[in-house]
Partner chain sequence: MFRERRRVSTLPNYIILTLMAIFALAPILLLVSGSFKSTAEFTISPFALPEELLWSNYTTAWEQGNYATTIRNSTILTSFTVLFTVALAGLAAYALSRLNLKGGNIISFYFLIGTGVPAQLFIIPLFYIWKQLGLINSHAGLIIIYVALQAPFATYLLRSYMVALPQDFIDAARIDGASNVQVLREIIIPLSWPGFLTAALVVGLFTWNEFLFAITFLPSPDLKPIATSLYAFQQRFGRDWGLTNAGSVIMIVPVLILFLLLQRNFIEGLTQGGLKA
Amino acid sequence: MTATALQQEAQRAKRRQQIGGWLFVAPVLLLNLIVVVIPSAIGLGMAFTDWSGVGSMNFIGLANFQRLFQDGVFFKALTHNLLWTAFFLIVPVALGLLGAYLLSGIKRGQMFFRVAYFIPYVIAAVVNTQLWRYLLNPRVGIGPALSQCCGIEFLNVPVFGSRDLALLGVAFVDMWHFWGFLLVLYLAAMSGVDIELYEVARLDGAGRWAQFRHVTLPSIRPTLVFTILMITIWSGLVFDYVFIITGGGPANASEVMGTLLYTTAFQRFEAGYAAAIGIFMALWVAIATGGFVLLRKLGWEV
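This sequence as a structure, only the one chain, the form predicted on its own:
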């Protein structure tokens, strides 16, 4: 067989391999097309109509987006999403890092603590929310009980019914179920840190805080950056805990973009305007993902 024939046979074999690969991924691509691409395209088109969810669609151009940037409730919801993001980037991350660093020094029984802290994360949101609704109930919760038996009054307030505390209360409940997940992730990352780095740091006179700052944090940076990205995305799409506990109330005090989209589409029957809100939420995710890609190019994830 000549060299040209061998080259042609190699090219045919390569084409067959490529076709076989595409055939293997074709079902996944088809599913993604049906579940993601087509609904996204339909939603994008809806944003330029005044569709109510039933009947015909009327093209109205950029009217929904003009209304969006004049809607005080939307900007209030957006502000709540930003506050939610700031809260979750600080409190759960700090608790997860601190708890993981403390548990990393425990050699016996560590698995018990991992499971104990992770359990709230795997419990359904409906169960978690109902638990805390009873605990913080202004009539039969821990606030009235502490007030009667010990004279402690600061918890004897309607947390979820207060315009000043509703958003913070829901964020606390969500944080309670979420921070154990971060702890387990950070603990797994810390277990891969080279012990010799800590020994060298101790020989240089570094205390535990200096070791954590100069050895632990740089070593787990990929995991830390990834969790920051996911928290930023999830905070922009938050819905379940807010919807179950307060529904965005009272008086929009805990409204976020997700609950506003839901009430706009399914209670006020303004599907076109809700689609415009959804596009803004997708833009939030795109910006967060773009920031992560930029960090990767700058080398901050390694």
The other form holds:
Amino acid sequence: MTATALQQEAQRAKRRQQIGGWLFVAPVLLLNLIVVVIPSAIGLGMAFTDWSGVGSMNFIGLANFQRLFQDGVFFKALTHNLLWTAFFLIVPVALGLLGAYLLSGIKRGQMFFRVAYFIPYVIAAVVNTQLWRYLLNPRVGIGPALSQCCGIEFLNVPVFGSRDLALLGVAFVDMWHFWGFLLVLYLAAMSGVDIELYEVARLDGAGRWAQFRHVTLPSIRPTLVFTILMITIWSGLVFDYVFIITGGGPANASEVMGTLLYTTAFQRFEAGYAAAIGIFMALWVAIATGGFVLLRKLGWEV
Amino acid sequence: MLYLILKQAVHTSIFKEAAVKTRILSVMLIFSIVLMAVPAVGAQGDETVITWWTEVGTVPTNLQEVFIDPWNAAHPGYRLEIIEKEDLEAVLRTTIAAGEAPDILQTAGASYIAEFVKAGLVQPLDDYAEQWDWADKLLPWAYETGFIGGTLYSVPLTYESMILMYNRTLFEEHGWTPPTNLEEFTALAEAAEAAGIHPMVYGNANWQPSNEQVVGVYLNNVAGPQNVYAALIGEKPWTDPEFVEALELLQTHIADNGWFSGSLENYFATGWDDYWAELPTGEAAMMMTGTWAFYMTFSFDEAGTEWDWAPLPIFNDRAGEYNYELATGSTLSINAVSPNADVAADVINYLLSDPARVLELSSTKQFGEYMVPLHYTEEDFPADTDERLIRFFSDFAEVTGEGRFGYTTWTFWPAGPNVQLWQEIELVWFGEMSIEDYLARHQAEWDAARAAGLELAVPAPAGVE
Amino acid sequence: MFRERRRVSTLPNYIILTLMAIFALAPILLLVSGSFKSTAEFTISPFALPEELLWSNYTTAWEQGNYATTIRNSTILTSFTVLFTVALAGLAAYALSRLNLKGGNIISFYFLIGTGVPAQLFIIPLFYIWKQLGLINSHAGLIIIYVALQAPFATYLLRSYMVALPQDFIDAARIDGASNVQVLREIIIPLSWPGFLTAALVVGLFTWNEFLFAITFLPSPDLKPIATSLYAFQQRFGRDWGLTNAGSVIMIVPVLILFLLLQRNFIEGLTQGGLKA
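Alright, leaving the form predicted on its own aside, put up the form predicted together with its partner chain.
And the full complex, kicking off with our chain again.
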């Protein structure tokens, strides 16, 4: 064979590989296109109409967005999504890192612990929310029980009825079911860290915290960044736990974009306006992902 | 060659995981056994099926024997299917535009139907009403609530009112009697508080719109039904002082005094299971609630106490003598694209035609659900019916027959103002919005609903031309 | 001496880890213990162990919740969804991780955020499309939706896993003339087995617990999944805590058993995959 023939052959093989590759991706892409992308595009298009959810609609341009920018409740909800993100980036990540770090330092019982931490994650939201609504009930929950037996008062408050605590309370319940998942992810990443790095650090006189800070954290950075991205995306879309426990109340104290979209579409019958809120939720996801892509471009291995 | 060695290596590593494979295989085996047990979905014969979706948890336990079976027997060639749907409202709205909704549409109230009417999704019922004299069968005010723009589009499946339910055992112990006016109510509430008892229990932890029930009571019983009526038909603005006064009194009771469940925070954290624990055990004395609560009175049996009810106290003389709020619960309509509209109408007519059968159905829910607003006499009620229930239904018929009635928000308010009413009142209660602003916004919602032609039919109370 | 110090130093680990385990498990133990109580006992002592095991809660819940039907339906929905999702996602992940697709990175990111659209936004148009395609009121129609919703994230997971596989194996196979399908079957799948398990678990959990799409796309009561049983329970017997708890336990026991059976491989799946992009 001549060199050109070889080259042609190689190119043909490359093309074949490309076509084969696209054939492999096609089913997932196509399904997602039909089920999510096209209907979502239609749904988002409603943001420019006065559609009630049933029947006819009129094109009203950007009127829904004008209204949105003056809607105090929407900004409240958006703020709550930001607070929610902050809470989830701090509390479950810290718990997950701490637990994973401690767990990676032991041998006996490791299996038991990681299973225990993961179990809340496999339980449905309908069950978890009902459980915690009972546990935090101001009349019969753990609050009054602790108050009666041991005089501990800080939990003896109607958590989901309080303006100051409702959002935090719901976030806590969601966090309770989620942190074990993070822990297992971090544990997985930590088990891949080279033991020799710890030995070297120890020889340099590094304590536990220094080892964690200078060996563990940098080594698991890809996983950490991945979870941060996922948490940021999910925090913009949060719906089920808030909807089931408080419905966004009291007085919008736990309102998030997801619950606001639901009430707007299905209780106020303003599907067009709800779609405008939906566009902002999609925007949230786009911004979060954009940041992620930027980090990558800047050379972070994530 | 290298490939073969690698292949060998990979396979060996799989064999190490033989245990995994066995486990996965057994899981798959279980799946396939379950799958084989699935019977094929066969044809159901050549009967025409009439479908009706209803809310989960509201269905009388004897619906099949008392309603569906007799109807099927009387209509050869047709089969009635009443299906319990989760989250009925949202599912109906998702499916109806695609023409996939059932023949008989059940919605949560008159304001929902207005939307469907505007979109041309439900059929006019006037011809059926005329053919079968529905105007005579239904209570007049209830029949009226089905009209939108002069055309009948729905009939109520159930009717309700607000009452004051109380723990009779507790009242007897303390020598209390049900309050009829503001002074008595205040005195009783203070006495209860002094005894370490919550004057009332209520909350919205399970159902956020529960707020509207409370707001409705104060609007009616402070401002008076005549003023509410004038505002409903657009002859009086909601910003008038009578309505401000009503919400100020509610503010005092619910926020300042914490008479609903102990504190405003408790109100928001209190749900159904709490009512039915606190009231029967005497942790709370009273509850302003709807007649659907009759269904839960068995909780008192469990606690070994007695319950009773009284009309709600009138908080201001201008509201006149005591009255009952008019309310329809769910409504029934016929899908505009139903191919069997006449038969579907026959199902509805079947429901309206026999008061005794309705009571037999509704008795399984203590007359809290499927209580179609027909003309009942005491003899129609099953023999073992509780005296307190009969007392309510007779008195309700008599008093509202004289035109002494108020208005519930979920029957007479269009969706926009209705949602604003129960959502933003929370801001008022927490002091984040003034009563004046709240009512001004309420008026704006009404103006918008009127402009869109979404007003509902409102019967006039006594003393109004 | 070094060893001695280390043994002592793991004690705080165990203390904190145990506290965390209590935090995770105590509420669930309360749920299970409550499922054996009568309402009366529950009201008086919600946190104590049951005086006697009231198994009748379970038989009543089983019948009232119509679990025989709903568990069967959820099993069908879950097993087929998992099967198809993992199969399709495996193919896509292989192409994205190993075939140097042009534009592959963009697709990977699209897959990552593909789950980021609120369902309330597209469910009405989707229902309309499904009606036109005649896919309403059938398990197959709902399974297609579930697969479409879950496959992108599963692809992303599996891709992370496959990226980490050593390239030498694949190169060697290629030199020996193996086709794409052969490489996938003989090398990639066996080596990423735990990754597939992980994806299957995540997809399975989602499907088992799903409610919104199920109630919308399956009008017929014979086809309802298990989440509707629990919903009906909370509507009808919300006050009967023992019964409602029993209904909850029935719902979580199957996934719990499956998880406990497969958890070792599942967690290894995460370990080896490292979830790297």
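This one's a predicted model, so the numbers in the text were calculated from it and none came from an experiment. Just so we're on the same page, rigid core means the largest C-alpha set that superposes within 1.5 Å between forms. Numbering follows the first chain given and starts at 1.
With the core held fixed, the Cα of Gly21 is displaced between these two forms by 2 Å or more. Shown in the overlay between these two forms, fitted on the rigid core, is a CA shift at Ile42 smaller than 2 Å. For Leu30, a C-alpha deviation of 2 angstroms or more is recorded between these two forms after rigid-core alignment.
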